[in-house]
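Given as C-alpha cells, the chain that follows is alone and in the form predicted alone.
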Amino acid sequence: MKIAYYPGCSLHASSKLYDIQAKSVLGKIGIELSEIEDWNCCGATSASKTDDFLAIALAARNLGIADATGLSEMMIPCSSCYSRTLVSQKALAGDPALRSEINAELAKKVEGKIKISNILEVLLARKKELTDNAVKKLTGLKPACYYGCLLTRFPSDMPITDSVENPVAMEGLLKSMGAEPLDWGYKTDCCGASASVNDADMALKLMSKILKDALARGANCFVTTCPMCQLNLDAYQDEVREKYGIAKSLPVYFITELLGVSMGMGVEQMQIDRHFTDALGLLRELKLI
C-alpha cells in the first residue's frame, strides 16, 4: 500500500533518522511512503508568526501537489508541519474565495481530496500489523510518552483522535509492545520549540520542567513523535541539568526507534547512535539491543 508523505524540513536536516526510522518501520508492514515531489517549507515557524496569508499559500502548495498524486492519504511526521497543514486545508475549505485567489497561482490544485494524518494516526490504524511482525516486548521500558503541544492542539476546531489534554494514544500503542508507559502531567506542555534559538533561557526553563517531572515519575526515557521536541530534549539536555541542578539524563526516542527495536531491526538502521544523549545504554541494559 502506498500513501503520500510529506517530509517537512526537518527529517532531510536535524532529524533524517526520523525519515529512515519511517521509511524502515512502515515499509516492513507493507506500506511504501511517497515522497511528493518538489514540496517546499510549510513555513510553520517564520510564516505563521508574520503573515496569516502566506502562511496558508505555502501549506497550500503541498496540498495542490499531495491532491495530485491521486492518493487518498498523505502522513507528516512533524507536528509542526502536519498542524499548520490540517489548518491550511480547512481554512481553504471554508473560503472558496481564497481558495480561488491561491489556486490561481498554483501549478497543482488544491482539491481537498487528501486525508492528512499524523505519524501517530498511520502506525495506530495498523497496530495489528506491528505487534505481529514485533520479535522482542519492550520490557522494562517506563517512558514519559511526550506528546507536544502541537499534535493535539489547534488554532480553530479540528476533528482529532485523541484527548486535546491528555492523549493517550502513544501509551496505548506502546503497551502493546511491551513497555510500561507512565502518568504524568507534562505530556502536552511546550518544550520551547524555536525558542531554543532565539530566546534561549525560557526554552531551557521549559525543558527543566518537563525534564523534572518525567524523573519524578520514575521514567527511563521519553519517546515523543515530533522531531522540534525531540531534537530540543536530546541536543539541550544537558545544558538543561547544568543550569538547573537536574542529576540524571533520560534518552529521548522517537515512537519509530522504538517500534523497530521491538521489531529485531538494528542500532545500524535505526541510527539509535546518532543521538547527543546517550539512547544505547539503556536499551543495552534491558537487553533489547
The other form holds:
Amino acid sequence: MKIAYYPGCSLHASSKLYDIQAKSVLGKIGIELSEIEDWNCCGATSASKTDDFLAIALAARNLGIADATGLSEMMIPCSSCYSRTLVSQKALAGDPALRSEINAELAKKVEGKIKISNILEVLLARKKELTDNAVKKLTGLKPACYYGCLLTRFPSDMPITDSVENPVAMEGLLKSMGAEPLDWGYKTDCCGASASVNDADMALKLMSKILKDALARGANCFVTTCPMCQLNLDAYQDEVREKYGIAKSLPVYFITELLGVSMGMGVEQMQIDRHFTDALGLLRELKLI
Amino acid sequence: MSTSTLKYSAETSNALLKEVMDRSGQNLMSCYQCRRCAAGCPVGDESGVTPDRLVRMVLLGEKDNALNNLLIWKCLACYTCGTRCPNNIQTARINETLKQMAKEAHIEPNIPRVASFHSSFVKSISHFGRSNELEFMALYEIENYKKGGLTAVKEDIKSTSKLGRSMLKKKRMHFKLDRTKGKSEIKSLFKKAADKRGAKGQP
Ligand code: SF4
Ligand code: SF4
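Return the form predicted in complex with the partner chain of this protein as a structure block, the form predicted alone having already been given.
After this comes the whole thing, all chains and molecules, with the earlier chain placed first.
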C-alpha cells in the first residue's frame, strides 16, 4: 500500500535517520512511503510568526502537490510540518476566496481531498502488523513518551485522534512491544525547540524540567515522534545537565528506532549511532542490539 | 504599597482592541480573567507578563505596553494557553499580531535575536523553497550583526559552534543545498504576501 509522504526539511537534513527509520519500519509491514514531488518548506513556526498569508500559502503548495498524487493519505512525521499543513488545509476549506487566490499561483491546485496523518496515526492503525513482525520484546525499556506541543495542540480548533492533555498513542504502541512506558507529568510540555538558538536560557530551563521529571519517575529513555523535539532534547542535554546539576542522562529515541529494534533491525539500518546523547548503551545493556 | 489609578480612554482602547481582534481572529472581549492561560504558559514567569495580563493590556488600550513586552517575543507558540482557555482565546495568535504591529510601529523587538531568527528562516525559504541550516544560520548571523554588532554574533557563535561540531561528528549536518524546483511559484507566493502587506501599509 502506498501512502504519500512529506518529509519536511529536517528529515532531509539533520534528522535523515528518522526518514530512513520510518521507511524501513513501514516498508517491513508493506507500506511504501511515496515522497511527494518537489515539496517546499511548510514555513514552520517562523512563517506563522511573521506573515499570516505565507503561513497558509507555503503549506498550501504542498497540499496541491499531494492532492494531485491521487493517494488518499499523506503522512507527515515532523510535528511542526504536520501542524502547519493541517492548519492550512482547514483554513483553505473554510475560506474559498483565499483558496482560489492561492490556487491561482499554483500549478497543482489544492482540492482539500487528501487526509493528513501524523506518524503515530499511521503506526497505530497498523499495530497488529507491527506486533506480528516483532521478533524481540522491548523488556526493561522504561520510556517517558514525549509528545511536545504541536502533535495535539493547534492554533485553532482541530479534531484529533488522541487526548489533547494526556495523549497515550505512543504508550499503547510501545506496551504492545513489551516496553513499560511510565506515567509522567511533562509529556505535552514545551521543550523550547524554536528558542534554543535565539533564547537559549529559556529553552534550557524548559528542558531541565522535562529531564528532571522523567528521571524522577524512573524512566530510562525518552521516546518522541518530533524531529525538532528529538534534536533539542538530544543535542542540548549535556548543557542542560551541566547548568542544572543533573547527574544522569537519558537517550532520546524516535519511536521508529524502537519499533525497528523490536523488529530485529540493527544499529546500522536504524542509524542509532547518530545520537548526541548515547543511545546505544541502554539498548546493549537490555540486550536489544 | 503604592497604588495607581487606571487611565482609560474608550477611544484609544477601542481602536487598539479592534485592530488586534481583527488581525488575530481572537475575541479578546470574552476574556474573564480566570488565568488558566497563565497557569499553563511556560514563559509567563520569565516574561513578567502572562497571557491574561496581555489580553488585559489590550482591553485597556495600553498600546505601548502591549507592543513592547517580553511575552510577545518569548512566546513559543506552544498553544497551551489557547487549548486551556474556556473562551477559546489563543494568545499565541495575539502575540503574532502584536509582533507584526510592533514592527510596523518601528519598535525595537525586546529580544532582537528572536526577530532575526524567524525573519531569517522565512528569508531562507524565499531563496530555495526549503530551509537549509547553514544558509539559514548565515542569514541569521548577518541580521544579528546588523542589530547587535559583533558582540551579539560572538555570543551566538560561541554556543552554536559547539552544537555545529557535534552535528558534524554525528553526521547530522547537511551540506548539500536542498531546493525546490518550482521556484517561480514560491516567488509568486512571497510576492503576493508582500503585496498584501503593502496594501495594508505594513512593511
Ligand atoms: S484563560 Fe482565557 S479567559 Fe481565562 S484569563 Fe486567559 S485568556 Fe482570559
Ligand atoms: S502559546 Fe505563547 S503565550 Fe500561550 S502558553 Fe505558549 S508560550 Fe505562553
